[in-house]
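As C-alpha cells, one chain now follows by itself in the form predicted on its own.
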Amino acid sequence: MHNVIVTGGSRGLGLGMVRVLSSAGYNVIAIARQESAELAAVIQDSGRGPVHFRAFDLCDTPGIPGFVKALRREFGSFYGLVNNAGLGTGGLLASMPDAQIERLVRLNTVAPVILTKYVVRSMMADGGGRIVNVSSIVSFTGFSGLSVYSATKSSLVGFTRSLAREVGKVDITVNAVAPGFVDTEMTESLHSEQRAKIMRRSALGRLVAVEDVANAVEFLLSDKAKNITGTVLTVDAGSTA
C-alpha cells in the first residue's frame, strides 16, 4: 500500500484530499498543527486505505528534516507528497505587517520547498514517486488584496516545472493543481452577492467542490498520469476560460 503525505490535512481542501485518497486505497498521512474533529472522524471511518494524523507546524522549517526522518522510520518509503498546507491571508501590500508577509512566505513557499527536499531524497532512493503542489488560479490571474498570497502560489508553479526536470530521470513526477474559488467555509463567509458574481464569471456557472480538486490530485498520483509532469491542472469551473 502506497504512503501519501498530505499537508494541511485537517480541514478544507486537505481534508477532502485525505478522504478521496483513502477511498482510492492509499495509506494517507495527514499533517497539520492540530487534529480536527472532522479528521478524527475520517480516521475512525477511513476508506480502503488507513488514515493517520501526525502533528507538525510547518513554519518550524529547521524541524522538517527530523520530522521526515521520523515518518520514514515509522511508515517506510513515500510514494506521494501533496503540498497543500498554506495561509490564505489577504490584505493590501501597503498596509500588511512585515511579520505577516514573512509568515505567509514561510508557510506557503519555504516550508513546501524544504519538505519536498527531504521527501524527494527518500523517493530518489526508492526509485520513484509523485509530488503534487497546490497552487491557485490567482497565481496567473491576479486578485486585488492577495498580492503576497499570489506571489507564494506563483512560486509553487515555477518550483513545480523546474523540479520536474530535476527528478524526472528517476521516475518522480511533479505537478500542480490550481483551484479556483472552492465551495468551502471560506467562500461561505462571502456575501451572497459576491458568491453570485464569482459563479456568473465561471463558464459552468458554479463554484468548484472540494471533491473536484481532490479528484484531480488523485488522478495526478495515479498510474493514469505516469507521463504527466511539470504541468498545472486548473480546476476552476471555467473561471479562467
Second form
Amino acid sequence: MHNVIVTGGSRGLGLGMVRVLSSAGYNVIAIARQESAELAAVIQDSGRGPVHFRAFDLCDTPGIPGFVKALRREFGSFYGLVNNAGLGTGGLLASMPDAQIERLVRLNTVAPVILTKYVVRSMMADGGGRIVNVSSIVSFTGFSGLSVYSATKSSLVGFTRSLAREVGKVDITVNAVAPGFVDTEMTESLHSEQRAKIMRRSALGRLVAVEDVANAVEFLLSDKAKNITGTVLTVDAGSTA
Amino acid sequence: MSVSVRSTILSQFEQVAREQNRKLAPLSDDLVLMDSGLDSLCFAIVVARLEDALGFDPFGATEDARFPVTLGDFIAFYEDAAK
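Next up, the form predicted in complex with the partner chain. The previous block was the form predicted on its own.
Below, the chain from earlier opens the complete complex, with every other chain and molecule after it.
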C-alpha cells in the first residue's frame, strides 16, 4: 500500500484530502501540530487505507530531517507528499507585523520546500513518487489583504515547475492545485457579502467544496496522472475562468 | 568499516549509472567526479541511497558542504564522517 503524507491533515482541506485518499486505498500519514476530533474520527473509521496521525510543527524547520527519517523508518518508502499545511493570515501589508510576515513565509514556503527536500531524496532513492503542492487562485488573481499569503502561494507554483524539471528523470511528478475560495476555517473570516460576491462571479455560481480539491489531489497522485507534471490544476468553480 | 564504506559507494556509482543510462568512467581515486559520467541528479540519487545504506549524510551535517572534487575525496569525506 502506497504511503502518502498530507501536511495540515487535521482540519479543513487537509482533513478532506485525508478522507478521500484513505477511501482511495492509500496509507495516509496526516501531519499537524495537534490531532483534531474530526481527524481522530477518520482514523477510527478510515476507508480502504489506514490513516495515521503524527504530530509535528512544520515551523520547526531544523527538526524536519529527523522527522522525515523517523517516518521513513516507521512506514517505509514514500509514494506521495501533499504540501497542504499553511496559514491564511490576512491583513493589509502596511500594517502587518513583521513577525507575522516571517511566520507566514516560514510555514507556507520555507517549511514545504525543506520537507520536500528530505522526502524527495527518499523518493529518488526509491525511484519514483508524487508531490502535490497546494497553491491558491490568489497567487494569480490577487486579493486585497492577502499580499503575503499570495506571495507564498505563488512561490509554490515556481517551486512546482522547477522541481518537476529537476526530478522528472527519476519518475517523480510535481504538480500544484490552486483552489478557489473553499468553505473552511481559513475562509470563515470572509464577510457574507464577500462570499456572495465570489459565488456570483464564479462561472458555476457556487463555491468549491473541500472534496473537489481533495479529488483533484487524488487524481494527481493516481496512475491516471502519470504523464502530468509541472502543472497547476485550478479548482475554483470557474472563478478565474 | 572503511572498506565497506568504499565498496558501498563504488557499487552505488555503478548502480546509478546503469539505472540512468550513463557511461561510467573507470573508477579510481583520482577520477574527477565531473568526468565520471554521472550528472548532478545522479549524485543526488547516490547521496540519498548512501544515506539509506550507511545511515548518515555527511553533506546534510555540515554548513559548508562543498562537493568533493575527486572520487578519492568523496570516499574520504564519507569515511571521515563514519568515524
